[in-house]
Amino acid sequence: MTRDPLVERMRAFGTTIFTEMSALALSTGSINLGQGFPDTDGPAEMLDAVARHGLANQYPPLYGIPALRTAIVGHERRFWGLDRDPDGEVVVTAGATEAVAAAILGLCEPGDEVVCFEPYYDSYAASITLAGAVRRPVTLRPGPDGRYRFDEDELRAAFGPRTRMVLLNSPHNPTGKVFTRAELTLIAELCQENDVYAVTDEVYEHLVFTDAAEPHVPLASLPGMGERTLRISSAGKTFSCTGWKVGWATGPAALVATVARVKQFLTFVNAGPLQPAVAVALGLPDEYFSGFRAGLQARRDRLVGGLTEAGFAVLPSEGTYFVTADITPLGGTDGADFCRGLPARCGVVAVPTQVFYDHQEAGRHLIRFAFCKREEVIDEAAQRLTKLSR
C-alpha cells in the first residue's frame, strides 16, 4: 500500500518545530535556546512531596485528588479572586495542552469557528483541526513601541455566526505579550455580545515581568464572563517540572463537565503520584513566586544584552520564558532559514515563530528565544552569537 495512512486534516502537521529543533541542537551540540524547558530542578517542598506520597501508584480520581483541587481553588481564590467549588468546578489534566485539546474537542462541532491569537501556540492549531473545526486567526503585530498588538476592527471582523469559542493565550507564547484589561475588556464584550465560550491558556500567569505595561488579569475575573469561561494552567512553567504534565482546568460546572468527559477518553487519568506535591507547590510562600519570577526576568535581561549586542532587533518581552528578535538587520529573511543554519554559524538553537502563523508572512522575520535556562548557559549562548555580527 502506498497510500498516506494519516487522515486528511492532519497531513498539514508534521514533526513539531520544537522536535525538528531540539534534534538539530543535540546533532550539533548546540545550546538549545529553542524549546521552553527550565535547566533547573523545582522547589524543594515540591521535590520532597514526591518522596513522601511517590507510592500512589494507582488511578486517582478522574478531576484530580481532592488535595489538588482544593489547592487550586485556594490559589486562584488567593493570587486572581475567583472562587470555585473543588467538587466539580476543577479537573486535572494532562497538561495544559490535554485541557486545551480536551475543551476544543468537547465544545466545537464540526464547520464550529474558534477565534484565537496569531502566533499561537501550534497545539492549538491541531486540536482545532482534530475537531473539524476552524480557526479564525487575529494577527499580533509589533507596535511603534515593539509591543505586540492586535486590531480592534479585525477582531470584531473574526467574529460570526459560527464562531463558538475564543482561544486567549495570556502571558502569550511566542510573543510575551500581556494582555491589558482594555483588551480583556474588548474580547469579554464580544464573547458576551456573541454568545460564546472562552478558553483561557495561562500557565504563565505568573511570569509577568515589573516592567510589563499592565498585570496579568484573567478573563474569567471580568463581568459576566466567570460563566462562560474555563481557565486553564498548570504547574509546569511556575514550578519548573515541564515533564510532569500537571494541568487543570477550573471554570463552571458544565464546562469542567465537558473537559472531563473528553479527557477521560484521551488520558482517563494522570500522574497520580505527582498530584500531592503539585498540590503542595501550589500553597507555596509569596516569597516563592516572586522571587521565581524575579529570577526569570534578569535572565531575560540578561539574554536581551547578549542578543543585541549580536545585531537582533530585540521586541519587548512582558512575561513567560520567551523573547522574539527581528533578524532583518542581521540581513535574515526567512526565520526558518536562519533558524536552520544559526547551529552552524554560532552553536546555538532558537525557533522561527513564523510556523505559529497562519499569515506567515507577519512574522516570517522573526525567531523566538527561550531564557528559562541556568545564567552560564546564556552568558555563553549570547557569546556564541556575537559571532552573527562580526
Ligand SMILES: Cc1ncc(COP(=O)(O)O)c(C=O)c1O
Contents of the next structure:
Amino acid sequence: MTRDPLVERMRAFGTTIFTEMSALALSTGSINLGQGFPDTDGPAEMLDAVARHGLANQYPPLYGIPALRTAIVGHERRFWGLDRDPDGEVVVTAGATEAVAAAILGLCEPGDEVVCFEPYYDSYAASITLAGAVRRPVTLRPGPDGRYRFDEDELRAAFGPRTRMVLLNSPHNPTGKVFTRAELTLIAELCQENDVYAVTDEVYEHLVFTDAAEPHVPLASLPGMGERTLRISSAGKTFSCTGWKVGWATGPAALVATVARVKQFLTFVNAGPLQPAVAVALGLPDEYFSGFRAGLQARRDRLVGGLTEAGFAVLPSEGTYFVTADITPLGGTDGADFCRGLPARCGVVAVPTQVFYDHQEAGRHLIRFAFCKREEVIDEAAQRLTKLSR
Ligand SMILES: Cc1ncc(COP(=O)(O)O)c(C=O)c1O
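Form predicted on its own done; form predicted together with the ligand now:
Next comes the full complex, this chain leading.
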C-alpha cells in the first residue's frame, strides 16, 4: 500500500503554513508573530465562570445551551442592531471554522461556485474543496494609499449561473481591511441580483481600530440581506480563548438549520463546559470590548513602528490581529523564502501571505505579522527586526 491514502481532492492541501512556521519558531527559539493567538488570558469573569459552571460534562443541546444562544442574540442586538430568535436562528459550533465548513457543505452542491476575496483564511479553500464546490476568488490589492480594495468589474465577473454564495470575511485576515459600507452595498446588490446566499465570517467584529476609514458593518444588517445571510463569529478572538473553539452562526432559520444538520454529523455538539462562560463573556459591559480594542490598537502601533524602523513598507491595518508588510524595500521578492530565512536572520517568525491566494503573484512580496502579543514581546521582536536593515 504505497499510494497516498488521502482523497485526491485534498492532496493540494499540505501542512498549513502556521504549522510549518510555528515549528520553525520553536526549533530556532524565535518570537512567533506568525500565528494569530494571544499570549494573555481572556476576561477574569469568563474564566471564573468556567469554574462555577464546571459540572456541565454531558452533551449540551445540538443548537447550544439556551443561556449561550440568548447571549449571542443579545450581543448581536447590542452591537449591531440585529434581531434574531434564540430558538432556531442561532447555532453554536466548534469555532467559526466548523460553522464555515458546515455552511459550505450544507449549501453547496458539487460544482456550485463560492465567490470569496483573496487572500483568504486557509480553511475556506479546504472546505470549498471538500464540498466539491469551486472557489471564485476576487483579488484584494493595495491601492495608492495602501488600503486594500477590489475591482468592481472583477467582482461582477465572478458571479455566474453556478454561484451559490459569497463568503466574506470582514474585518479581514490577513490584510486588516474593514470592508466599507459602499463595498458591502455592492456585494449586497450582487447577492440579490444573482439570488445567492452570503456567509460572513466576522470573528474580528470587535477589532476595528479608531483610525479605520469606517466602522464594521455586518452585511446582514444591509437592506434585503437579513433573509439571505448567515453571520458567523466566535469567542476565540474577542475573548482571547482561541483554544476553546466556541463559535456560532446566526441567520434565518432555514440557513441555521442547514448548518445544524451538517454539524450534527461532524461534531454533534462541542465545548459543553465552556458554553456558560462564553455566555457570561458576551454579556460583559461595553468597556470590556472598547478596552480590548484599545489594547490591541496600542500593540499594533508598537509593532508598526518597529516594522517601519526595520525598513518594511507597512500597509495600513484597520482591524484584526494582523498587519501586512511589503518586503521589497528590504530586497525581498518572495515572501515564503523571506519568512523561512527570517528566524536565522533575526529570530522572528512571520507568515507569507501568498499562501492565502489562488493568484499567488498578487501576494508574493507581502508577509503578515500578528500583534496579539504582550507589549514586551512586541518590543523585543521590533528590536530584533532592526538587524535586517543593519
Ligand atoms: C478569518 C478567520 N476565520 C476563522 C478563524 C478561526 O476561528 P475559530 O478558531 O473560532 O474556528 C480565524 C482564526 O484565525 C480567522 O482568522
